[in-house]
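Heads up, the chain below is alone and in the form predicted alone; it's given as structure tokens.
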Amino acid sequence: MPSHPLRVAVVCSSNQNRSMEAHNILSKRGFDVRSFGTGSHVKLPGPAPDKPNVYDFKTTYEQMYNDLVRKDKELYTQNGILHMLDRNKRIKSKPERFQSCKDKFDLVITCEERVYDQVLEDLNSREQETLQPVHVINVDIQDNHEEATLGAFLICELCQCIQHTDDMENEIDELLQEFEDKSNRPFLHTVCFY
């Protein structure tokens, strides 16, 4: 078993729903966790599918919350966006981009294949210095509130199992196979090096 808590990063596109729900659950379970997005901007649903609310990653969750209350409090209360932003601002002040973070993690868990590809592209473009391995795992999670909650518990269970392995490097593939079978979801896995 690792002598320190696993350093975990959870990544989705906008650092709003899936990554923040997993961040919330993992932090309550004692993990050293951070969450990120990989998009160029933060996008939240708008009044129509072709009219999303778009923000810069420097915009705080509080500012987004206030902006949406001003635009249409009833709509954003009904669709759960205000509730989500309220949860987010209790965890951290604003979304963060994975590509801007130079911290090292043991495990990076992404919530969709496109984000997984962006994380791998970023990690592989960095200069390798310490050759410390980082396991990048993708768990496909639909971007809605219910799936984000179910996905967060699955990610938490996976992290707990990895934390309790005697030899993560040699046991992780078998563990992921078990999780694939149990959850009926495909997992992608790549090892990168810092």
Given for the second form:
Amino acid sequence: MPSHPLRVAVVCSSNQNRSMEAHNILSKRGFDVRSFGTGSHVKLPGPAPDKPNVYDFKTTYEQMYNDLVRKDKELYTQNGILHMLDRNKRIKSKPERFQSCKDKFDLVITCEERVYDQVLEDLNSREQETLQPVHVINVDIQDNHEEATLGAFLICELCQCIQHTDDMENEIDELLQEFEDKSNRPFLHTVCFY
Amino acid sequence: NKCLYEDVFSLHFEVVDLLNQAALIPTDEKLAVLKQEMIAFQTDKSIEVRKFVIGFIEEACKRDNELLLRLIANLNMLLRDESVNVVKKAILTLTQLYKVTLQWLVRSKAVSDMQEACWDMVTQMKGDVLALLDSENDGVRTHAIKFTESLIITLSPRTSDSDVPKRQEGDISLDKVPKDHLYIRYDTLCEEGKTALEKLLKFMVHPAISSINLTTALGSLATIARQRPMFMSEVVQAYETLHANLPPTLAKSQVSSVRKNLKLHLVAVLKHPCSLEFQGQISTLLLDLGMPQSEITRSTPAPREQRKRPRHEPYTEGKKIKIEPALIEDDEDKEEPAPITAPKPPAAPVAQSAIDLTAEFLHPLLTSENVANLVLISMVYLPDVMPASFQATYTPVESAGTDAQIKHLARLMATQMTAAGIGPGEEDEAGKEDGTGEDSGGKDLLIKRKLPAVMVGQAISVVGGYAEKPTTDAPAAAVKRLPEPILPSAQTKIAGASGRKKVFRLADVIQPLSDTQTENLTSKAVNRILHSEKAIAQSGMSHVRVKLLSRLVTQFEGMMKGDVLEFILDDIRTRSDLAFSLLYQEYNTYLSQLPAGLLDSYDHCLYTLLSGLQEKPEQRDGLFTKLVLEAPIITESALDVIRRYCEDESRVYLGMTTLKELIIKRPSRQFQYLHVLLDLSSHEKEKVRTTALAFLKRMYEKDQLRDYIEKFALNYMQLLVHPNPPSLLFGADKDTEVAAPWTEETVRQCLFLYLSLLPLNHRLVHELASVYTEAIADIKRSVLRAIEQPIRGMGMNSPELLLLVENCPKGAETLVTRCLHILTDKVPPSPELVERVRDLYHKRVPDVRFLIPVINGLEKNEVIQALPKLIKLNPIVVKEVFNRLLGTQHGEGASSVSPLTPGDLLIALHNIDSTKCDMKSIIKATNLCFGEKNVYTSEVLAVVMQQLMEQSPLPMLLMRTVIQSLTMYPRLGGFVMNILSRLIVKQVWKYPKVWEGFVKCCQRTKPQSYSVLLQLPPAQLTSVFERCPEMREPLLQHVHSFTPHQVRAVTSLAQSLSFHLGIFSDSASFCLFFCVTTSAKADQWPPPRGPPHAKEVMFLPGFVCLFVCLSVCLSVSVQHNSKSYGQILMKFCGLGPPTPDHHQNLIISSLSHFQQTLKISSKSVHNFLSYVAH
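Instead of the form predicted alone shown above, give the structure for the form predicted in complex with its partner chain, please.
Entire complex below, previous chain first.
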């Protein structure tokens, strides 16, 4: 076991569905976890694919919830968006943008390759200071409720395994290989430095 | 863990507390105080605490540089901490403190030894951390890389085109180090910086580098390139090399991660203004990595601006000079004087890197025709399966055939060629090196690098890497493997270049080797493969090595095989895969040579491995078993080893389990294996034998093996028929008939297996009987001793055993008897068994000994009938018989109920017809009875005597028994006197033997017996006196001691009685009798008054008196029908205390006695009784 609890960040694009689902599960399992989005805006599905609901990162979940209730309560109840927002607001007040967060983590888990790229770009563009390593792992999860739940469990299992290693940095490579074989999906993995 | 957190928690409190206190003190003192408190924690048990201390050291030193002098040693200690997490933290801190120290020392005006020592230590620590690039821990390596990155930046000059992160603006770099510092040498630092870069570059091309290390290094290089553009060339080259040679150990997803990183960092480098020169290379790489051209263009800085700057920058020139030696793995940098500050004239186009040179040289050669040839040649070397990395990274070549692409291709090839140490660029290098004399060192390094690459199959990955462009990979592979095809290029080179080299022809330089040389080289080569175990294991290619070795070794004859086997046996545990591979290979060879092939080689291999394992002291890993079970064929000699293994007492179980597996899993030869196990079943070591027997018993349950085992067991037992033990029993080595006699051992040897099968298959018992009848006496005895356990195991209900008893072959009687004994030893015989034995006894073999074991199952009369025969047997046997009958066997819980009670038995003995049995045996038998005091108590004996006495005629031994009983139980005296008196009534003198005993008894029991003697008729009394004259005198005295009263009273009574009765024909004797009977009370004898008779009678003691009086009265009253005697009786009954029961009983028994002897009618008695009742 590492000597301190892992500081984990879960990142998706809007900090709504995938990262929040994982945030929910991980915090229930006692992890020191935070969640983020990397997009420039927070986007939620709208009445048509080309008409999403767009908010900025300052909008609270509560406000989004009220906004959507006002717009079309039935539609957003049916597609589960309201339910999701309801859950989110109980976890934290509003979505956070990864690029704006200067806190340090041991492990950043991204939910799709594009997000992984953005996280890497951001981390590499920061000035190096302490040279503390942060491992970034990408777990591809499709952006829907079911996949988010499955993905969150996978992330959780992964975090638990990493938390239980004696020497995370020395074993993470092998661990990820095992996970790849087990879950039959590839994980992108790299290390960056603060 | 909770505890740990609490630890840290409490530590924080302490620290907060200390800080609060410190807030009141000026800063400097504050730190000093804190320092003391904090450093105390540096050896704390908790990792977190130690890390915290490191953090403190860093902060403290940054705040107050002077503290470095003290704390650097602590950091050094923590750098060697046992926890990697502490080490990592220490590396991070050193990364910071290195810069801090350098800056402080450079600025510091004062010179002190302390400072110098501090610098020395920091330098040494720097070296230590660089060495950690080879650490076994991935995380530590990662941190070491970052340290190296920072070190390189610090130890190189910052230039105007350097990217400087804001935070690091104040950081020290080489350009701020004065050249005249006392102990910090500018040159040395500069060299150190370059060495560090070389180290990093070298680290990156390690074939087994982990993906995280690689990623980290890629990032570090990008940082270096941007902050120190002078190194950009090396960086870009390194990227190129890496791109073409991704480590073969990376998994598919890791390849994509690394490529993503490569792309990211390439873009970062590209964005730097100094990338201008490398834009071509970088964008080609980016294209290969799948980046659209548009995006590349977007990331490319506008060329104009930067073109000016670098040109005027002296460092660009310096950089150029450095580029040339900075090859991927060149370490000849040191010879370069590093003339950074003294730049060469810009017009020095020659100074290019080897890759550049080679690329330039190749470019014109890549005509369509040449390329097509290269492709054709390299087709041969294409791997069978498409490598994963190729599959993952393949992108179609869009710009094929364009000049840019050909340039890129040339460059890629040049990279490969330079890496392989060939090509004009490399020769150019070599040319330079020649002068320095360090050429050999450089070459060695190259060889070192290439060797593992080839061994781990890097060649394949090279093809994979190149295969993105089908035209490219061909030449690359060709270059690497076969130098010949590029001969034309060498020629061209001669034409254009120095001409120092001549045309290379292979045939010119080689000579055929002699046989011994060949052999020597081969075996050395094999040895090298053999001993490179660890290195290969680390690269994950062990299976290739194993396969290679086994193939090689099986193909070549000679010492090699032995060497390899020996090598395997040195550490068979870890080298078992090689062992198996070798074995299979041998077998394969054998199969391929069928039908003429010989198994010799395979046999030798298997035999050596097995016996090696067998001789090893101990292993618990089951390797032996595994080897045996997985060997394709078990040869004779291998079977011998297995046998030896089984004979080892400490491993017998494992050995036999293996053998069992063999028997079960290899049915085609199972009997051969089974035979070994069977052989072991009569092994001289007990443990081996018992284990073998246990295994055989289990196997006996399997139908297909049953017959064989049975046959073997029977054959073995059949050996007992021989007069002498056959040689078979003494091991196979002596095949002459040994004239040694049978011993217990050898007999048992023949029986072990049989006897353990017997309880499983009762039918076999008949075979034993038939062998038994034929065997000699010695063997018979041994057999009888050996069969106890199995026969008991069969039990008396076994139908086969009953059948044996029933049939009892001639000559097997002793065997049957023994069986019977074993069966009934602890348990009473079953009715079936008794029936069988009885049958046998009566109809076929009238040997009474058969009956003994079942004696308690027989009827009473049967036992009595058999008694005469039984007691004639051996005394020990007789004793056993009696034990059984009397239930005094040793066996506890033998609750068999004997058909005879002890009394019955003794009586039966007395009644044995003396014609059937001699008196001596009977006497001995009775003595046995008397020996059992617990059984024959006084009560039992009394009953026996009573019954014997009542018999008519009297048994001959009656008096013997009486005397013996008396001797055993003297308290029977009274009872015996009674017996004696009654014997007188039975006219004992008519039986000479008994009479003799009677007298003897009287003799022994005097003076008690006087009263009895006085009852004898005179003739018999005389006869007594004749026999023992010494009796006469004491008897007379006895009579004389009567008082006159007594005499008178007795006499008168007797007279009157005799007068009336006439039963005492001799009055004198009656008188005597009376006197004797009354003697005990003589003193109290009162003077006769009133009716004297009755009164005196009242005082007579004992029942004898009573008896006499009663009989007298009775007879008188009966005979004379007189009431007066009846009245006497009445009075007698009415006087005195109430008569106790036993008196009444006696009266009654006396009455019945008199009724018989005096022939009194029962009517008279009845009258008398009714009279008495009144």
